[in-house]
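In structure tokens, one chain follows: the form predicted alone.
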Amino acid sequence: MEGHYSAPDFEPETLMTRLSATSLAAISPDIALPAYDRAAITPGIVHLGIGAFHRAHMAVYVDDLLKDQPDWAIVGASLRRPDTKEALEPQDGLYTVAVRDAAGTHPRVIGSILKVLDANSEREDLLALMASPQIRIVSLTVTEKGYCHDPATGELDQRHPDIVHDLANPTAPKSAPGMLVEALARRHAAGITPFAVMSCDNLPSNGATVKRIVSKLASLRDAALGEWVADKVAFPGTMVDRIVPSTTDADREIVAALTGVEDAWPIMTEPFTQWVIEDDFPDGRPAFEKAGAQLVEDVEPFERMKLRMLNGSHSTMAYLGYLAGHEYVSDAMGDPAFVALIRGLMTEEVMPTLDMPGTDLGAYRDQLLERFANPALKHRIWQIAMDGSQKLPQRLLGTIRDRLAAGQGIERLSLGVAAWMRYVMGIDEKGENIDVRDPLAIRMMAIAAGAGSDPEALFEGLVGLAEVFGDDLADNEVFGADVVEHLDSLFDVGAAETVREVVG
């Protein structure tokens, strides 16, 4: 599962109908619509960061609910752009998911979202419904940098602009913790029971980091409120999966063609999804049990399991991929080297971390290994390696130190490490640029044009990055030697070779 997603741009040439409620007749009777009366339901949820894996994903849970639960609708969020506001605000909100496998792309319209918020110029209305008592969740999906907190420690960064910001001026936030702390806030003020925060992003603990981080926030902001919001809100810990690609006008169209109707951001989804829930919910949630999720007591084992097997498997093979020239994660699972080396680090380097009584860790590694080859699914691998800085603790440092301390090998998952490292050099092994989005995108290229392309000078540059890095792997030997002499070999005999060595 990845959060981003590419902006709509896509004008039809035709007259056909725009999808909306009052096209809905006008799709094809084979295509499955809302099983419920849109005008009669109202939100329970507001969603903030709604984007394209939060509508294949939770809002697809909660349009299978609505029918039996009306009062859970989702009104939706736009923390940065405008993009998906404009796209679906035409459509009443709705939007057709297309899942996409071998047999076809088969679509379904999704009406569970009521409408999106511009959180820039509706920043009081946002505010406001959270702050009203038929809002009792919270969800966010923000993409690791969203939290504004470091990657490495978990904790509030307390220098972040936004945050800085925020704090400043704490009824105008702009951050996403600044947001669920001044709607907290107003509850509180009000007596209002606070809603549930339920983080759906990549984050290692995700509800336990995201509760510090808004106790944090909330207690700088004020003593009384912080030690309120520490002791009052649930922080639920869910595991999300998902693979959403960016959707290109050429979905648009192959959707336009089956449903008979225009969709300015139709989504492209696999078959597959998963959604594991912590079940702490003070003020009442959706049965999303009925729908396909599974709650459970403690999330944290399924959220490890998901963070290090599938996406320190994508982050490994978008970087190694990109250098060796795939776009599309299926094409790099055409190479049989490529397929080895993601089967070795699950199999041998990951799997041996993970504490999974009852879960069958080898039919979840080769289920993830058909799925990335799906190849009607096309997931961008520069889509994947967005933001590395923001994710590489939780999807491959964490399962390397637990390795290391265990006094076992990283042979594998210090390779992704120094793929990552040779791709934000922002130059590709033919001399072409890179477009590396990354908020520390700027220091690293700084760090790469100095160590040019000795592997050693750049491994001691990248890995002082200590909001990355923490401050043990620099000084770990074995760490340092693994990654130094992959990033040799990187260098030397490219990244398709250098897969080719590793799996012998």
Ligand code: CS2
Contents of the next structure:
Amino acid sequence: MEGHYSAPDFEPETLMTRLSATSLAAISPDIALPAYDRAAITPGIVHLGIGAFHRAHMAVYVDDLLKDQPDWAIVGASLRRPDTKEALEPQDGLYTVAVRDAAGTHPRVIGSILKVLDANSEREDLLALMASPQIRIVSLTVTEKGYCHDPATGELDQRHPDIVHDLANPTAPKSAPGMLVEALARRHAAGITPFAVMSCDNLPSNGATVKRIVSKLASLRDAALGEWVADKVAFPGTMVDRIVPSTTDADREIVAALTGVEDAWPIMTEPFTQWVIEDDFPDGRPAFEKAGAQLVEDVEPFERMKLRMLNGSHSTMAYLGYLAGHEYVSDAMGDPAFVALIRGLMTEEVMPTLDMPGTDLGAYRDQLLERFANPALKHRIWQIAMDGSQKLPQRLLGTIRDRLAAGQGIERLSLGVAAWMRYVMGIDEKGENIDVRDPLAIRMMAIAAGAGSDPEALFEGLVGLAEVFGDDLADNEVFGADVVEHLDSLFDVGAAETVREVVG
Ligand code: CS2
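Would you mind generating the form predicted together with this ligand now that we have the form predicted alone?
What follows is the whole complex; the chain from before opens it.
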């Protein structure tokens, strides 16, 4: 998702043709190309946060549908950096998605993104497009922190600098919620039906959460607008799933060798993809189900399952794996103690909290373990470790609360939290600095500096971050005792040995 991927250092090779509308004929004949006339497609969707995740996920589903539904193409927007625009513009929006596993790498050229706008330099064009009736869906992948909310409560953070800015400058907003409110305000004023707002980020109850944030911001601007947003705008919830590591120069070379053309920013991903969507699109939608999405009435059980099973395991593995010296998820999965920990975490501690009639959770777990072990997918642990303060509540803390309320143990879940606390200290087990990327990094490192390597003090300091832990967990004795015990062990014997001890 946007913010997680570094821009490629792309220097076109003089001998090889660059991917573009005119070079499609030069592509190796066994590579799939857009199955429709790109000159005939028109935009129906604006997507905010046109990072790697969107391009490996929703844009592929839309690409599958454009042949029959040409009025649903995507205009992407990047809110922070113009790098995606710079990579895709010379390529007429075309890019390669390469699916990788042990059996090989399979590229395909995607054409569903008509163009990319840079929200900073082209804000007016973007807002005007969002306000126009042809746009019926605005979708988002802006990462957890892009919603400017308090992760523990899911409420708009009114002190967030971008929100303060957007309230003072409502017609020239910076934040994703601010862009949505301004575009909706223009539609409201012009009597145009609102677009549906579809979050594709890993937030809990993402539809309801984004509705709460956007209607609150709208009401701070104008009470009547706030009511209109709350009553008339649809915010379908989604569960999105596909593992998308950031692209490296080596990936660029692999893709060029397979396709015969240069792509400045191909996307590498796994074979698996899943999209569960709440069917709430009053102004219409593409037939996403024809491309394999599941349209359901209530998406929350799916979201909870995915956030707690996949993302909860990912974050646990990321903090412990980083401290243990692993670079990629598949490296950590090469250690039987890590596999036993993650398997045990899901089976013993997460699965009993899920209510999923009709879903074989054991099979879901086994498939996750297989996906994590994919040796061809170079998924950096550090990439997952980013923004933990925004991720922990929905990935680990919700499960912990449910189990504590039922008097059940949290041995492995609390190890994930302890490893995060140890990680955000910013110093690894060899005494080297860790590049901790997190909106709260400065505060957390100050807390850690005050605590030194005293587990109790570190826990007390970090659990006081109410936007992460709420106001209940700090006083929970079981939680405190478990996390402090694990921290003690992490300081004492390190992450690899702690994992071995916990799995016995
Ligand atoms: C990962 C996710 O970076 C992370 O935090 O846990 O991006 C994960 O790969 C996706 O949610 C998989 O669908």
